[in-house]
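The chain below stands alone, shown as structure tokens; this is the form predicted alone.
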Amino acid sequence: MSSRDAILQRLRHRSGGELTAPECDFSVLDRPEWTTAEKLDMFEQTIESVHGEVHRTTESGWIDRLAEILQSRGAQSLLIAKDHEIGQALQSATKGREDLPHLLIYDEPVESWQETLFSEVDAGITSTRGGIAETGSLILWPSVDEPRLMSLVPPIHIAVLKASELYTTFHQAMQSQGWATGMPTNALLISGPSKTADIEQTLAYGVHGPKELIVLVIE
């Protein structure tokens, strides 16, 4: 028997009875209530102290929004989910309307467009499962509509955040959405551009994902 098989044969006949979880103590995580307001305040505040950036309009005002946003920075194509409501009302809105750039359905596997999606693409938006103000972090939670490179390629990544689905904590946004009953393969925090530094500490942003992080809050 060798020593690997002598330790699993003690572990599976071990003494002392059945073996039952620790009691978890999460009271270190607990916060006073915030309102939605205080909450994205936070959130604001957070976020922009690493370089993102957060614009606040509303449901009938998000899609103009976005169009002056994508007008200042010049950009000419802007990729979307086919299916998800927020892909949907862009392909509506860019009938009859100049102001908003030139449409990149995601809607067939990556191989087949590859130097398209890596060369050609401006700016990607995306929903969120909601947002941590504690921590100006975004949820997001990949879906066949809405893969993870549509967050990961463009150089501007905008992310669409409604305010009522704002949490105050990590451990409460796990709790209210029910994580513990299943994830999917790649879900994501994300809490500002991506950014690198080198062995000199100069911090450099867009190096290994979106140079500019843009957050669409819905109140």
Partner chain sequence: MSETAQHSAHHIDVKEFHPRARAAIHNPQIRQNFRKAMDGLMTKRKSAFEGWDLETLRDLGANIRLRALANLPDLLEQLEQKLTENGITVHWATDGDEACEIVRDICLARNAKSVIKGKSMVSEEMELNHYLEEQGIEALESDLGEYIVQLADETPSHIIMPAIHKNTEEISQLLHDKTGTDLSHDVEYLTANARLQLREKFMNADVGVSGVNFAVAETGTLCLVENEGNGRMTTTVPPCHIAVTGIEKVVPNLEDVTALLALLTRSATGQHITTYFNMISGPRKADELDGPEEVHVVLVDNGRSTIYQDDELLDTLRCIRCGACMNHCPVYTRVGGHAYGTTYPGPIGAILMPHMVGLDEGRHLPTASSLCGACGEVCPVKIPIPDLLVRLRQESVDGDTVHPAKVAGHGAKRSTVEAMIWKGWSWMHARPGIYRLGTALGARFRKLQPGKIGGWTQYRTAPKLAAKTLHERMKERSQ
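Could you output the structure for the form predicted in complex with its partner chain, given that the previous block was the form predicted alone?
Keep in mind that what follows is only the chain, not its partners or any molecules around it.
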């Protein structure tokens, strides 16, 4: 008999007999309906408590803000998506201005430029599918246009979040967006920069992923 069948058979013919499944009541996760302003305050407070940075900005002002942020960090290069509106906006903005760093478009399989990605890209910018106020989390569904490593490898990750897409809890976000009907190859909650406390519980950032997580909130 295969291991699979042996294991399943042992589980099926449980000597203690059939087990009954209890009811699961998820209402303990419910929160009162918060306004967008309240959610944003909560989100900001929570993510900042874990070293994330939030900048409130607007549809017309975010590129200026981004330029300032990247300049203050001396970032030389920024990884962007090819087709997403964020990538598009940056590509057209950069034509008329000097204050944005060199733009790199993630449009080739990683294998062909892995070395560069790992050692020479200073920052990456991605969109989000919303945020979670209670835990200060960003929802990312990496895609063909915004691959998985964009938000992981560069030392600075900038995420663009629409204030109107803030949810109160993870449970609410998942239910509202109907995740159970189909998941992408990879989905993520990101709640701060990469960190470790493995050396005597002392926090250190950027151990493997980004050292900085900067959220541009479009109000």
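This one's a predicted model, so the numbers in the text were calculated from it and none came from an experiment. For the two forms, the rigid core is made up of the largest set of C-alpha atoms that agree within 1.5 Å on superposition. Numbering follows the first chain given and starts at 1.
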Problem - Threshold 2 Å Cα movement between the two forms at Gln9, rigid core reference - result: yes
